[in-house]
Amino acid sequence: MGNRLIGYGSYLPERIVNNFDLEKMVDTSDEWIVQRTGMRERHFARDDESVVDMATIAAARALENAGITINDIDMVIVATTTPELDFPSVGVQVLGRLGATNNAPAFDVRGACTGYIYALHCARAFFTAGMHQRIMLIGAEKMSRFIDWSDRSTAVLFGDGAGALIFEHSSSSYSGIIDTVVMSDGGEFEMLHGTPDHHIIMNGPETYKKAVSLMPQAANYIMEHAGITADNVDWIVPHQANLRIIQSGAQRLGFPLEKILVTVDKHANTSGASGVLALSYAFDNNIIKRGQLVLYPAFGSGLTWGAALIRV
């Protein structure tokens, strides 16, 4: 039993922080940031703006885009690593904010930057089992809460935002979420992890090596499993971690750069919201067209990595 994409929506906080702003906040420069990351600006949420706030706006916009109401959704899955509350889940809070009365289940997944792939993986399984009709998948992060301004190597990397996609059951097995793969290696968690005081610890060189190896590995697995080649894929929408990682991964996969969607210069790294924000940007700007085949690889803390194949 297949599925199809019926709606999308996104939200970026109003405050835009560019590299020149960061020069006043941390020992860095626009040139240093652009050369090492490709990032030029990012959005920061207000202090009183929560992950639930951002997720709710993105969800409402996705519902409007799909032309349905929240009670037409029978499951919500949220990818987030930065919730303000340990419980209840962001998903449940979003349903409450939107006035849902149909008792749909909701839960969060914590796969860090790979979180949205994990959410897609879960949704695909539920559709395959024939258990749900319409599933909303939200990626929402407030990474600015975790910035350590004394560490210039990580302070410049992250941004905030939320995006949502809505899929519904379809008789076609080659539309919507076609295939997914997710993996992890807990033995490597010290390479990239958060601390109890909400800071990010990252071994940059080792993280780079793993990312440029494991994201292409997951992408190749998906293509082999689906029986396709790079020529069949219209777009790669990689996790927007770093432009150098994206370019290196594209080279390893043999994809021309004009088929790689890049928004890291505009949004920076928004962790679990990265890929869905990039897709929303592409839809809004008529870059990716309906019916095209999209490959979405990601890598994150855990270590976690994976990929999804989606016909939009």
The other form holds:
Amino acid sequence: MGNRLIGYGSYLPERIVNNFDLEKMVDTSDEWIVQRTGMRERHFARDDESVVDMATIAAARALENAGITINDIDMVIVATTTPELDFPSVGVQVLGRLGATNNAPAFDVRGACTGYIYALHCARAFFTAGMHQRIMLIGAEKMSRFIDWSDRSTAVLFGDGAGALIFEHSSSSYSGIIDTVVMSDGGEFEMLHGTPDHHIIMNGPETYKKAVSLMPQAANYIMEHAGITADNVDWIVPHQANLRIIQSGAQRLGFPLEKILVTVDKHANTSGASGVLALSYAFDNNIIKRGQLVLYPAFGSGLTWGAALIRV
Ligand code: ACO
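Return the structure block for the form predicted together with acetyl coenzyme *A; the form predicted alone was the one displayed.
Shown next: the complete complex, the earlier chain at its head.
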């Protein structure tokens, strides 16, 4: 029992904030941000624009791209760490906004920046079990709501946005989500976490060290498990946390930089939306072509990390 990708869509808020805008908001410089992170701009949602608003637009665009309607979807899984409401889930609210009447189940996954890999893992399991026909996977985050403007080391790193992918049951096990691995280490909680008053606490240098070793570890695990090497993979779409982390990970894995998709310069770190947004961007700009094999490593608060192998 396999699956295949039949549609994608994304939404980025209208407001673009570049590094020079940030210079006016916090004690930083374009030079520091570009040198340390590779980020040049990010999108910030309006105050009245919610995670559900962004997720709904991305979902509607994915449905249009797939040429189906919301009642053709029989499960929605949303990766998000920044929902405005504790309940109900963002997934259920998106179904409501889109007028679903088929009583499809929906739930949210909280895996921080690894959230979309956790969501892909769940979707793969449901397809493998033969339990669902069409699953919509959404990554949506309003990270700007969590920014602590008194902490310049985290304030410059994040952006908002949403992406959606639709997978359909297929008899081929060589298309769509082929393999996934997800892991966590709650013992490293202190390194990177949110606070009850919605701020981000992060030990940047320690997080950096973990990211450059754990993302390649997950990517290597997937390649070994699938019996493939770097030569078989067309693209790596890593979690877009920092350009230096992406480049160092690629080097450790022996991947040439031309095979690495980078959107961190345009979107910054959109956490659970990052990989889904990046793939949508790559399709829209004809960078990644349908049928190519994509390796998706990610890493985030928890700690959580993992990877997915997708034939898009
Ligand atoms: N502008 C200017 N200077 C700054 C800024 C800023 N925005 N932030 C920090 N600095 C200064 C520091 O104060 C420090 O100054 P000092 O030497 O005078 O004390 C100096 O820059 C170096 O600080 P470091 O923290 O050592 O800088 P580093 O090179 O490690 O870069 C960074 C910081 C970019 C955060 C890096 O550590 C990193 O990318 N870490 C990983 C982050 C990450 O991947 N997070 C992912 C998950 S997020 C999630 O899951 C929600």
